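A single chain comes next, written as structure tokens; it is the form predicted on its own.
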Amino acid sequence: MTGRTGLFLAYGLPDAVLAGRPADAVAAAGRAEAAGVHALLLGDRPAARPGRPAPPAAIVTASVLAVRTRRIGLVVDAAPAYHEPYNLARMVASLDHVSAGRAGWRVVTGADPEADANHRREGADPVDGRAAREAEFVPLLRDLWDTWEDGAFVHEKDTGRFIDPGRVRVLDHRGPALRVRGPLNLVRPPQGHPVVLAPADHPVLAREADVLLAGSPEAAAAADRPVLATVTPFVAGTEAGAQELHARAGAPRSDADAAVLVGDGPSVARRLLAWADRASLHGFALRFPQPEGVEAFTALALPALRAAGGLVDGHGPATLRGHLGLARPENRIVARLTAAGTERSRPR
């Protein structure tokens, strides 16, 4: 990680936007990108919600947004309990390709009885071995993304040679919970590995993630990689207006999962900067219960953050890793073969 010069901001768009017309989601993403926001967090829970429809699958929405935006990162939720590793590796790598290096995967963990009930089959229950599957899942996806070395797709039209087979690896993974042969059927993603985000307090996944997602910034702690704390902002032109918005939303209170922040633009910006400085945070994942909250934060708090020098230029790098100051990772398979002395020399 390189040192940051301002905050990284990721917007969690409200369900009311994502479940509406696709044009509304595209417009919201475009406004966020134009305002310099660095990423969108697209939730995905494979279970029905009482009284309302859920948004379309996050990977589908992200793919639509990928072709209508140019710089903003696109992070999709997916739980190891409900996906096969080969297929999820394929989908996230595909998003990285169609977005030209802007894909991220937020690893969803923990019990979800309603979603569990939708994913049982003979001999397989998401409840059984959940922890073992989660522990094995992220390293396995990284290996699948590395089954194609950089440069494996040679695309020599004159000779009709399109692939260097010596640079495509069979993985043959056989772990305690998962078995995958590989290779993946896609070339290595533009970012090498799409960015992996995981809960900061997860005993295993936190070690495997590129970015740690903390709950309330009051309890967040610095780490050896970017940490994003979670905040639900209610912003208006005046303190009284912000309090009214908060009350209309049911007056949610801060808890371990997220801090609730109520105020005008400058006061919200000052509080975010104070939290970031205290805990050496890289930035924030912002939750917006209502669509108007997105627009108010963008119009009132973002300018105050920018004026205070507290916002990384979202118009700079064009990849999600670039926005986060993360390097493109080396190929893990090649590194292991090289370390073992079994990698063949190759003319350059």
The other form holds:
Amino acid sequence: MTGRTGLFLAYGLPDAVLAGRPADAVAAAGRAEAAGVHALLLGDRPAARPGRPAPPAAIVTASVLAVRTRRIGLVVDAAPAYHEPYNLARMVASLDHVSAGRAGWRVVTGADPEADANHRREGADPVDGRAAREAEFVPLLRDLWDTWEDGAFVHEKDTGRFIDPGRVRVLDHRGPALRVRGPLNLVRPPQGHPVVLAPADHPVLAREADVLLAGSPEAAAAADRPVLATVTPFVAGTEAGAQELHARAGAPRSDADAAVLVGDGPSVARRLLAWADRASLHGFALRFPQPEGVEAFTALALPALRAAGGLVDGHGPATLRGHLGLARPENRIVARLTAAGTERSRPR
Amino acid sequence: MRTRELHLGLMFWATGTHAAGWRHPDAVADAAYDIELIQEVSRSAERAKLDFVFLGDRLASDPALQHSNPAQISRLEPFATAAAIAAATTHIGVVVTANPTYSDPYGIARLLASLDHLSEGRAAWNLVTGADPAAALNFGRDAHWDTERRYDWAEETLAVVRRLWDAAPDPDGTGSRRIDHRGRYFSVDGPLDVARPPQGHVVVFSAGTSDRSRELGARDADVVFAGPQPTFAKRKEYYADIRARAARHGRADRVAVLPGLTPIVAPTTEEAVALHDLLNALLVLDPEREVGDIVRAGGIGEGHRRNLTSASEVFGVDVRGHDLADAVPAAVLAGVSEEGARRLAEITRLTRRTVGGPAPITYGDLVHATPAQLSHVVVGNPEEVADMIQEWFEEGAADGFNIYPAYVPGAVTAFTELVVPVLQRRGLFRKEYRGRTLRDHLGLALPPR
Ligand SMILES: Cc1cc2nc3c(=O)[nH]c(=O)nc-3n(C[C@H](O)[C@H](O)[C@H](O)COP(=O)(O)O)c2cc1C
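Could you switch over to the form predicted in complex with the partner chain, since the one displayed so far is the form predicted on its own?
Full complex below, order starting with the chain above.
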């Protein structure tokens, strides 16, 4: 990726914070935003896990955080296996409206037997055709977001014209796995399309997404679009303190899914910068298993990253696309019609 | 038996519930995406101590409805909207429409539980099975399911959702268990991943028209949200029917029946009538066409087109080819059908214009009275509107109302600032919230696991 001036940082806040009192989650989001973090990654897995209850559904939390913050991006997880495209398209688009252009969607892929066991219904089993559904989902959601052209809602009080019917498109999508007629019941999102994040190693989605999520930086390869690598940092005022934090979290080791970094603030910042340069990374998705870990990273590593010029600063437009340096996409439906010669391109 | 209390909610449609509400000079025309305005409207409802803000929904968009029912074209998704409302308020309930026909029980259970957590016990589910055949085409189906199948499916969904809430963990992680539901339609292992909702069970509203819907409401819902009825007698019949059905299920005093109500209110009667006339004058009428052509008004209810051809059909007299501002001769109106006579009485009730009176009924009045109403409408000064509310409440026609503001935000504040104080002064409506949850407002006990 060229043109990068600093790193893009996304936080995965600890479940304990997100599952706690709403005010505490809002406060944690506010601290991350104030520190210059660009986005929050909100997990969402529709299956119980052992131990404490999971945080509320990502879309609901994200919407609360959206109206209590101003700049930080909000990325929600959702698996095509457990959602109807029409419902998910409008949820993510609505988050984009509520946040004034800060929404993202991380496409969750792959098998999850426990979640599957919560989602069987007459004539539909998430196990069947999972890959085909995943492959069809992202382009379909982009098309649904484009069913209303920019400016289609005219709201002309004097004439009584509420919409311009010439700027709305029936989609009539009929794919191998999904059929959706459209149009969506929602104005085109402020970002055109909310930012789509997908696994860097997914055979199909890696070509459809706006941003790729790699596991450990060691596993990340350069790509024609922004790549974020996944890191679990354990930071404290001293090396020994960081070791202790790491031990308390069960001493996780680096694996293909995430690199584990343990150290004081400046050393962790240095290693992140070195990694980013070596692997041409756009930034990092940082995971924090413990509440104290996130605050320590913010207090100790972020200032060191910023001092080294290693953070994209927040002067651009406060949209998630703006933070990532991504352009607002053209309307795909209009582009296809124009290419097919059935629609003369309209002056902008 | 608890003392019967009046309940009031605010039905939020960004364009207003009047088809031309968005064109009112004071209306915000693009309110659907203005989350700050939606929050502000919700806060004004909360200042008036209303029970809830209500978010309707529709899983299709029909651009052809732009003049007849623009609210039905587009809106923010209800859960995202409700969460933003919850974040801006502290007491008022937030009701989200979710249609089980096009969702799965696990997803509905966790979204509602999540909203209940983030609102700290203020969430409710408006369970609808959908009135839009077009929605089926957005969900990979060829046709809208019939009533029996939709309600069989909805009832199993509700049962699974409540089992999931009961089997969800407490905040400390204890108490959760699998449900291993193996039903006619669903197979769901559980447990729920998120904690049990603060309200135990999220409050359930149901809205529908069929016998199956009445039965579901009486047996399973906390609130029945009722559509319009042609007469006051029919309204009382409906109310008594839900009560009787609820009694058969041992829940006689546990179901509140709340019809929709559109108040067109202003400080004086004359101003209210003028406001009603202004809104109607802003309607875009349909071109004249063949008699007998009925189109869906969309979402809730069906209706005729708005033009003199349709008016002729509905009133049973030929009124085509006239200027809408002209008075209709009494001799013409003497020939109307029985249904036409009922609607003439409605016109008089709303406009105060009478057949052959000093202010005579116009052709425009006939046109505006032609489509089916989405809710009962009352036009008047604050005392007159409060009288109507009091009468329905005391005569056993309603336990309260879901208030449909004709335009946003002006009609919301007109109700909260002009009518609510009258109801409070009469001792009919609360001056303060008694508790913090929607169950508290509705007087509903916390259900045991
Ligand atoms: C007052 C009222 C409000 C309703 N609101 C909605 C709504 O927001 N979304 C929706 O899809 N259907 C809504 N419905 C439609 C019902 O879900 C139902 O499908 C419809 O009334 C047809 O009745 P039946 O299914 O009982 O035969 C509403 C119905 C009533 C009476």
